[in-house]
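Presented as structure tokens, the chain that follows is alone, the form predicted on its own.
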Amino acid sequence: MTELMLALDVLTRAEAMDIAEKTYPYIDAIKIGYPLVLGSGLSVARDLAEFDLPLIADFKVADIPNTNRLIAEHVFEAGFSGIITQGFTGRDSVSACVDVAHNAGGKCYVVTEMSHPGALDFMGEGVAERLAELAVECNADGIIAPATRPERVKALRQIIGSKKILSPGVGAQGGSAEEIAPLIDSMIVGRSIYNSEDPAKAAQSYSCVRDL
């Protein structure tokens, strides 16, 4: 079964808690990034912990190994269960995040190809494959691959085997839940849920696709 991950890219703690409260029965994990953390602080992770769901820090960490290590340590000390890092910074930087994650009992996912059109300027065919290979070599737990380009997900699956694929781009960016769900491990949906007039109903509709 493909998991449903809520991308909670809202600005305030109150909004995040409200959306999570409405949707948590239908989702399998929550992903938050800079918009919420810059507005509410890392401590928002402890508030969201009440829903007893895995919490992924989507910081797309991209720095030298020591800085990556320090960022990842803060993430896991705050109560997150996973972190997303960029792969283009190289083996040592990726390994720094992977090592901290695994030492904390958490998971690390490597971005191979993003879901927006501009990603193809630098992260398209060839580059994404090399980043997927790097994720495997560094023992990352999985990769980020675009729901907007299912054919690319299929190609990257051939490289990573049974490692997890988390796939953003469903809904607002045009990715089809029905098409991508059989190819991946976790379907990431954000605006189509939290901007809906009825977030619970929207989450439930995606959870039905997840269960196909």
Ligand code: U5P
Contents of the next structure:
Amino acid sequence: MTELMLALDVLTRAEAMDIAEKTYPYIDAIKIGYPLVLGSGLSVARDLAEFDLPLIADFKVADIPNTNRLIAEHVFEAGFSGIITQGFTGRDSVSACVDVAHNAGGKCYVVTEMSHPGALDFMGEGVAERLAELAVECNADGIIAPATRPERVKALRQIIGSKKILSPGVGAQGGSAEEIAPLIDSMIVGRSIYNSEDPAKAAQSYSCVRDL
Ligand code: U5P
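Having looked at the form predicted on its own, could you now put up the form predicted together with the named molecule?
Let us now look at the entire complex, which starts with that chain.
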């Protein structure tokens, strides 16, 4: 089964609660990051807890181990169940996030190759494979890999085995839900749901990925 994760990149608490209220029956998790947290404060995590779904903090943490640890501690104290970290900062920085996550009973996911075109300037073939290996070595729970490049997701799957693949890039970035769903564990969709005239209907249509 492929889960559907809503990327809730709206800018205010009111909008976030409105979209979550409309879509929660069709989604399996919510991901928020800088747009919403900088717009509404970290406490929005407590409000979203009302929907009783896993809540992932997409801060793409990318600092020295001590700073990563401090950031991750804030995240889990705020009520998140998972955190996304960059991997290029190296094994000690990634391990800091994984350790805090696991001590809190949460999950940590490592970015390998991003979904936008410019990701290939630095993060393409070769580097992404090394980042996936690092995710395995650091005992992370999974990776972020691009729905815009299914062939790359297949290659990264060979490295991470049964660890989770969370995959953004469907819809607004041009990726195909039908093509990527069988290759991944969780499909991340943002604008194609929250900018839709009918977010509930859009979420429902993407939720069919569970059966693909
Ligand atoms: N995201 C990507 N690509 C990555 C990593 C993360 O798009 O490689 C995030 C974006 O920051 C956004 C969501 O929160 O996934 C995709 O949103 P959308 O393009 O579906 O609106």
